[in-house]
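Just one chain follows, in the form predicted alone, and it is written as structure tokens.
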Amino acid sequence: MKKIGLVGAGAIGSMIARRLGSDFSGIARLWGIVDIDSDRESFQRRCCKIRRRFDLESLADACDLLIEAAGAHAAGEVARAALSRGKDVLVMSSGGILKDIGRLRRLAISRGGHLYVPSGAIAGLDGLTSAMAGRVSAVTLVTSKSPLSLSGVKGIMPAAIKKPTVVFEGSAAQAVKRFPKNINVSATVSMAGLWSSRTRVKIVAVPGLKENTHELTVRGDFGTLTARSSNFPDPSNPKTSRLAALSAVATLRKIFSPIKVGT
């Protein structure tokens, strides 16, 4: 049975620890979790029934698959954590570790380790993954969000936005600098196609919008490929998607299961 470690008990963290404790009984067991936030990380310590405490080093010292829910600021050192001892880490926030993913996969190749990076809230990553096999001209990425959901942006200013308003235009590496708790999809995008700085990244603030809208355009000797997707908030966090969370599970199904559908 394989040992997996949590980092982070936010929203996403929360829900991929009820899952595993429900999905994947006989195949792997949460063995323990770790949160910057320690009433958070005892609460939900209890909830899985984890008695023992670990910090980074010791979880990815005793577990066999890392999964990094902590935020971008934690992505790396959660990667390095587990790829320097030989072990597998699943990466949600894409984001942090965009600008060190070539330093992750040598460390990977050298260690015997894997490095996952679930899709996220965006659909057509397959399509875009597909695509690469041949020749890419260009991919881009329009996103639209809530202006309640850019709250601490610098330089936005939520309340003063009475209309659908561009806020961004540029590469998917300035997009992550600017955008690191809110664009991850950008840097998921960039790493299954032309790479961060020839990924166009567009974001859109839409007062009273419900739903975070992910629009992927793929050009290439294939074709046209465009995938929308238009996910609804996690509750209890407005940054994220639920449908982020649920991508985590679909990837930890996928690399448990004997049969692998899909690029």
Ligand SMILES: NC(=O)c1ccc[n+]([C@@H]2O[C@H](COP(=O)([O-])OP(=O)(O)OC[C@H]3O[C@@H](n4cnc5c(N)ncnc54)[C@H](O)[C@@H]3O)[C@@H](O)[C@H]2O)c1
The other form holds:
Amino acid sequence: MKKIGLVGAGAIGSMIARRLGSDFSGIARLWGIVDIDSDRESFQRRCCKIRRRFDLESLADACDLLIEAAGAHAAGEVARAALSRGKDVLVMSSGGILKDIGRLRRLAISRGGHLYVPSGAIAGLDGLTSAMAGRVSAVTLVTSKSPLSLSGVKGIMPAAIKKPTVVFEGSAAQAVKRFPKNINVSATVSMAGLWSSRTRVKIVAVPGLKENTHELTVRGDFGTLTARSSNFPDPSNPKTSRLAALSAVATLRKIFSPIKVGT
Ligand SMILES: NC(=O)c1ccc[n+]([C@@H]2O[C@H](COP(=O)([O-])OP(=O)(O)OC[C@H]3O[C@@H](n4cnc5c(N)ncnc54)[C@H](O)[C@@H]3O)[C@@H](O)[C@H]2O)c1
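Output the structure of the form predicted together with the named molecule; the preceding block shows the form predicted alone.
Zooming out: every chain and molecule, the one shown earlier first.
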């Protein structure tokens, strides 16, 4: 039975905690939870009948796999805590490990751990990773979201946007710098494909849009792939797409399943 440690018990973390209790019986068990919000941590520990308290280091010592669902600021630290002990780690906040991915890779190889990055809020990563086994000439991601969800970004005034407007066009590396709260999708596509300097990103603000949409286009010697997801927000955190939380559960299923379908 694999022991799982959860870091971050918000929208994604609480869904993972629930599903570990219901879908992974006899295979994996939620062993401990760490959240900087102590009320949230206690609530989730009560729900999951976990009495013992951990900090990140003791959780990494006790578990076989850590799951990061806390935020980009925490992702690198959680990944290092697991990988330096030869343990596995699943990282939701992919934007937080993009710059450090080379070092994490070397750590995983030298200690024997694995780093898993779920596809999160986008569709089409299966096709992108297949295409990367051949030759890929272009990867483009177009993200559409409501102007309000871009509030706080320098140079963007949501109230002034009255019609669909391209607010950014450039490399994924530039997108990650300019839109730090929206970095995970760009980072995940970069890691699966042509890296952040060669992945093109366009962000469109669409007044009245209720569902964030992501359209991934890949061109290569296989042909052309287009995948589009139109995402409902997660009921407990409207900034998170429901598909992102589901992708974490799906990745766990794949890790523990004897039969793995899809790239
Ligand atoms: N890959 C994707 O497409 C994708 C999509 C959505 C969200 N995400 C990432 O997943 C993260 C979690 O999403 P969510 O909707 O569950 O967020 P959330 O805000 O609902 O929950 C985050 C939880 O982590 C806790 N936390 C924050 N910093 C912490 C730390 N240093 N140590 C322990 N706990 C900490 C918070 O108290 C909170 O309970 C997001 O921050 C985002 O980076 C990725």
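Because the structure is predicted, anything quoted here is derived from the model rather than measured. Numbering follows the first chain given and starts at 1. Think of the rigid core as the biggest set of C-alphas that the two forms share within 1.5 Å after superposition.
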> Cα of R80 displaced 2 Å or more between the two forms, core superposed?
Replying inline: no
